[in-house]
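Single chain ahead, written as structure tokens, the form predicted alone.
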Amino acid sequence: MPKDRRSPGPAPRPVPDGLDDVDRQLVQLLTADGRMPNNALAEAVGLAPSTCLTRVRSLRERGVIRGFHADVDLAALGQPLQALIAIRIGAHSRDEIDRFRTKVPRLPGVLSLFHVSGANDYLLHVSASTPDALREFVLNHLTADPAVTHAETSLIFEHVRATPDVRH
């Protein structure tokens, strides 16, 4: 048994927001590579593998990882341009802010829908094939919801990703 494999016994004490040190770093290993197998992330916590395998589906059951996701490379998809639109809506009735909720994420190049504080009330993420493709589905997907009152097209000239330090 390696010497930095932890004894059997009770589990180490949560912190506070239900995370323990193994928790978090399972959490950033697999934000680091969603792909990483059980046997090597049980080696890099000092887990046996079941055990490892349990913690692992714990996060997941508790909706601390949430999925698993591919990073796409959307140009190799014809999807090389991509762009935030500001969006302010007009009535903010809650059935108003619930139908674009539910119809938005379902567009065509959606990436992501954030709601926001500040002068507008929606960042959405989305992607496309040209600019022209770009401006037609602000023109008939935005402009001419009647909730929308103002879209405002930034382009995206550079994406990084970055990895979440969850130790803290």
Given for the second form:
There are 2 protein chains.
Amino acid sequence: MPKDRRSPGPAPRPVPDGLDDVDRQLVQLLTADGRMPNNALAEAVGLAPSTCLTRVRSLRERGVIRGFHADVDLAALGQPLQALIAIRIGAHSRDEIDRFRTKVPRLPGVLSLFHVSGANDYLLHVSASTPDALREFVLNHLTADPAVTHAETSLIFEHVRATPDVRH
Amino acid sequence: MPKDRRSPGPAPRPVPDGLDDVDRQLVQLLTADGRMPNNALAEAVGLAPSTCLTRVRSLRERGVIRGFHADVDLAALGQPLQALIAIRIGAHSRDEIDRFRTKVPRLPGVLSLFHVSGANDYLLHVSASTPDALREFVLNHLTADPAVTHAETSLIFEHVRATPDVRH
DNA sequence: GATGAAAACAATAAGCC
DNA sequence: GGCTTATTGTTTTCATC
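Having looked at the form predicted alone, could you now put up the form predicted together with the DNA?
Every component of the complex follows; first up is the chain already shown.
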């Protein structure tokens, strides 16, 4: 079945609603360079600037593009250390988990929180200015938390960010 | 010693060279919104647009700001699964490690590669379209690699990105 | 949906403090 | 460093297809 026109019953698909090739190209280009100007973008995908603008707006409105962020060298900002901390939660009560999940992303130095399957419950990506600051972070905010039963810190020697290929 | 002027011998500091408060604010603002226009940025930090432009340029030139990227909802692009894969390397020869480190970020679906201390050597953040695609990725690119002795996959249930606080 | 043309706005260069 | 002004270029709206 090639195109499924005239489907009578169900519903017209909820959110991301078909991204075509041009949409994917735009996402790809803006992932690689989030400040690429609209007219350059337009030329790159072969659209008029006004059309391109409409497309990009629609991608943002549909939540396909969530936002744009500067990628910063934290070492240059006095945070030369990064770590990944594997965390286990003891009390698996909904409340404890929600509290932890809400509190952690607001702690200073926190970059990302992953809730994961497997032996650990969370993986926390943090930055710190010194080994002591990292130790203090773990002791004050993780070890001291009654919900946390285990926290294992691994230093990050190197972090390579890949630009995801967004084609089918 | 307040300012260390007239230091005769050493050298005038190599790269990030003192970031002042305005620099930090700019970094903070551009981390939160990488597409904030220069004139809005200028107003937010209390500078003239031209001056602000010079500052931001300098931040990029000094590598404090490495780039700008769209934050994309991969699920909307047909990659609803994400995983973190803990990897151990057997042969700890320099060549094997370099090869692994070079090859992995180019594999399809790879988002980030962390080289870490501790029991594991790497932590790989990937996206996939289906559980089968994830399994194929692990089997073809990790298990099949002679340098890899162990690969343990954890599904990511949720990923919360924090906006780092860049103040001192 | 896509377009081109016009109006509105932002980025940049130059000269000066 | 920073500011202002003048210029260039980009974004955005709108009427039209």
